[in-house]
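In structure tokens, one chain follows: the form predicted alone.
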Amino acid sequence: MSDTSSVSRPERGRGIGTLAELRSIVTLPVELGMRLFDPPMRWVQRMIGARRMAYVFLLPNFVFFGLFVFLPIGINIVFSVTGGTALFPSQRPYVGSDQFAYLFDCGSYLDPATCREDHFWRAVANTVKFVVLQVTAMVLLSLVTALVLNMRIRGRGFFRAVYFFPVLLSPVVVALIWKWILQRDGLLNAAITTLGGQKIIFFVDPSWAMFWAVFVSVWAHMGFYTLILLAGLQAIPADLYEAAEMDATPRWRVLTHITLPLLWPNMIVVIVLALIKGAQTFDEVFVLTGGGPGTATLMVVQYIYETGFSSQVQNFGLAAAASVVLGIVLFVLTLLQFAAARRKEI
């Protein structure tokens, strides 16, 4: 017995000890780091105080966001007034508002066909319908399935997984998915065959097209969505439904007179959310689609791409033009976002 103990104790010190060595490697360079950047920043705190220094962190994100993001407008701006070819902006002539007069020319903008630059209207009445049904099914659907998902059901935690992992996957990857099932000889017709019926070329009917469109971009957010709904469900008092219950209240009504009204800031939330991401599509429908058949599927985002880098004379000024357009489009929808998450607050 005193044998076995006198082997243990020294094992296990030793164990102790080997810990202890690893987490003093693994933490060696964060405390290098820290020293390393203590005095400066002591110095920093000196010379413009302590209630200055979330400045300091800030500038950072700052500076991250002036290069990438509030530059790249800058520059879209001046190439949205600017004229010819040329690539650099001093190479380019200055032509004021002539490339959204040329996007504006139109007969009637209920008939692309009369307007002077028909592809980008046709890019917007379709992106228009896909938004009306991707945001109309999205919303339907992510209610339907945060209600399931928040009752008491075998497996609930599995099912909530389940519907947010599309979630995680790339758009690309989603869509390369979806074509693989969906092309000519894909998992889809040959099922369709098996059964008696005839391969159906889902990317040559305009409809079929703009259905699947939709149908592959709400499988793919869908979960987001029932995620934030969830949330809300989940964050209605218990009471009310226990008292509801008490009252031999009908569940149609519970779910008008108290789960709806409740969830209707998250609601709010979700559609501007879904609004702004609809109407900024493109990787899913451009891989699965590539716009077509013909144009039946292109969005206004394809169209700012294939006219300023895919087309063989790229038009920067026209795509920026456009592109500043959608912005507008997308500045509205994230103020009523903003004026939507003030009222939830309130």
The other form holds:
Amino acid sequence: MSDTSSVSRPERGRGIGTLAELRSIVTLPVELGMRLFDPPMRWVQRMIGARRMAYVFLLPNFVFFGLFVFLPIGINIVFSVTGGTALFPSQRPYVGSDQFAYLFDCGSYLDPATCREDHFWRAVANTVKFVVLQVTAMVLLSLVTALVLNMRIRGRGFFRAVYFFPVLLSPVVVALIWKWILQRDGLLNAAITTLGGQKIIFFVDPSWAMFWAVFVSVWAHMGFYTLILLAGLQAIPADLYEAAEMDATPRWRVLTHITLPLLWPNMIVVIVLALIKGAQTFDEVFVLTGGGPGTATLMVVQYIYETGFSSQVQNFGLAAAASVVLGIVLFVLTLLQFAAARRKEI
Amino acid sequence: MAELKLTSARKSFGSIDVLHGIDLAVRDGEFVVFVGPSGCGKSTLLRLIAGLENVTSGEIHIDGERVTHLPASERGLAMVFQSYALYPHMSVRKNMGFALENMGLKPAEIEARVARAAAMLRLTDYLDRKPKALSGGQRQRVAIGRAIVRDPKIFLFDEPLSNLDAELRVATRKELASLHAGLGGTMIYVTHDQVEAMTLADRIVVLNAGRIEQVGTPLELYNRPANAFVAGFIGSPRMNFLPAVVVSDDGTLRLTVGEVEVALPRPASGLAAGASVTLGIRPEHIEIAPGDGMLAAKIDLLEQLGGETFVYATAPGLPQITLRQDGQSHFHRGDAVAIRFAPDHLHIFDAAGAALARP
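Next block: the form predicted in complex with the partner chain, after the form predicted alone:
Now the complete complex, all chains and molecules, led by this one.
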């Protein structure tokens, strides 16, 4: 008996020892860090008081944001009010609002050809067109998909995953997949010719190019918005539907008088988020169409990129001014989203 | 208003049987309360009647018409939900008129019906408010109003008072009773609160583990419970159950209760000597006698409520006994007392828990 226990004890001891060792290895850097930081932090707390310590803990993040977000915004604003081709702000002459005046010098804002910087206004018109089409299609399709995925259908979990899957892909990957499908000798044209049709060269037709830019964008992002709407649908208490059933409510009236009004706060969030995302569209459309044919799918962000970095004369000032304009539009949209989020509670 | 008849109504969820064949007839204008512990199937039974769940087998008839497989929207019933289930984005007026709009009534008729129900439920001043701007009691009244305006065949209530505080619950209970007296409709009401059941019901249906234990008027259930479950469920504080052994049953039933022998004059019921039975006695049917009595006991605890006193006492070989005394008690914890049962109010349950016929 004693032999057995004397054999088993060291084994158990080794097991515990291994676990403890592993734990100490994992926690060692944390403990070392704590010991390293403890004396200076105590000193700081003594100097400034416990209440102000919150700012000390916020400081690293603030420095990070300052360096990589606020500082570039500031530099961008400096570039937007200075001219020339020099890179360093100190070498750039101050031009005030000249860049903005140049951007906004238009005979008619509805006709880009009358604008001095017609590329910018073509990009604005394309972006507005893209956003209107994309957001409308996105919201409607996301809503229908969410309504269907909220029903008790066979394979519901599978379909929920399938619709969300494109969201996980990089925009460039999405665009390359669809470019492969849509190109002259792509999968879609192969299918069309197999069925006896003629090849369509999608990306030389402005309407087709815009259509596919919208389609691919909707395909890539719909899962995310569907998820938001699905969460909204699932948050509607089931007993409201039972009450509607007891009230002998026809199905279309359940949709229009109960589901949609209760889903409206989520719809607002989806619409505003989709607007913000749509206004910033660049990578997918750029990889898919390159902004063409001509300027048919040139978006504002692509205009900024090309004006600042890829044109022969790298006009940082004009690109920065366009960025400021886009930034203001996005800021207004973000305020709208915050307002919508605050009104979410019924 | 309508009659309801359930015939062998059974409900299973997968392999789990929730209701095991319910047979029940509810008369026109009757207020029937389903009562039972959590999980007994009372809400499921209500939902079967409503049409919100399908029966696994069996039949449901309303006014002689078979509605077993009719959807809820075609049964002509109204339901008041535990959560009220008010449409949060609609005003009180819209909530109450929504079902009438579905019925295709003219706006003037809808307005008149809503106004009438609102006046009855003291909601006239709140018609333009949204539910979130109402108190719990007001929301409950809107939920009831939503049912009233439809003039349904049967009103169904699923634990409608359980979200209210104690004071409001008592007030709303009284309002419901007077509403039933005023409307005269058939009402089926689910609760786990036996006080609600006793005060509201014309008849109570006691459910346990998916079966009906007993159906009867509140006082029938209180005075003549069919079994130990009903006896224990109806009445607060609950009935005392004391294990006993039959000594003889020959015109006088002699039982050993704890360490004493008790003789009860009653007709022979065929109990064999040595059989185990349970003696049931309600707290108000036990007296504390300073001198001699059936059992010698010691007081463990007193709860003085002013108008009445609950006394908890222990006798050798028996579980703790609860007694109710009118007024305020002069006894103290630790006092040795003798307790005496009122023989006319003793219930005897056999080993399976079924009540033996009382003389």
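Values in this document were obtained by computation on a predicted structure and should not be read as measured data. Residue numbers count along the first chain shown, from 1.
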The rigid-body motion between the two forms pivots at a hinge, and of Pro60, Ile153, Pro29, Leu110 that hinge residue is Pro60
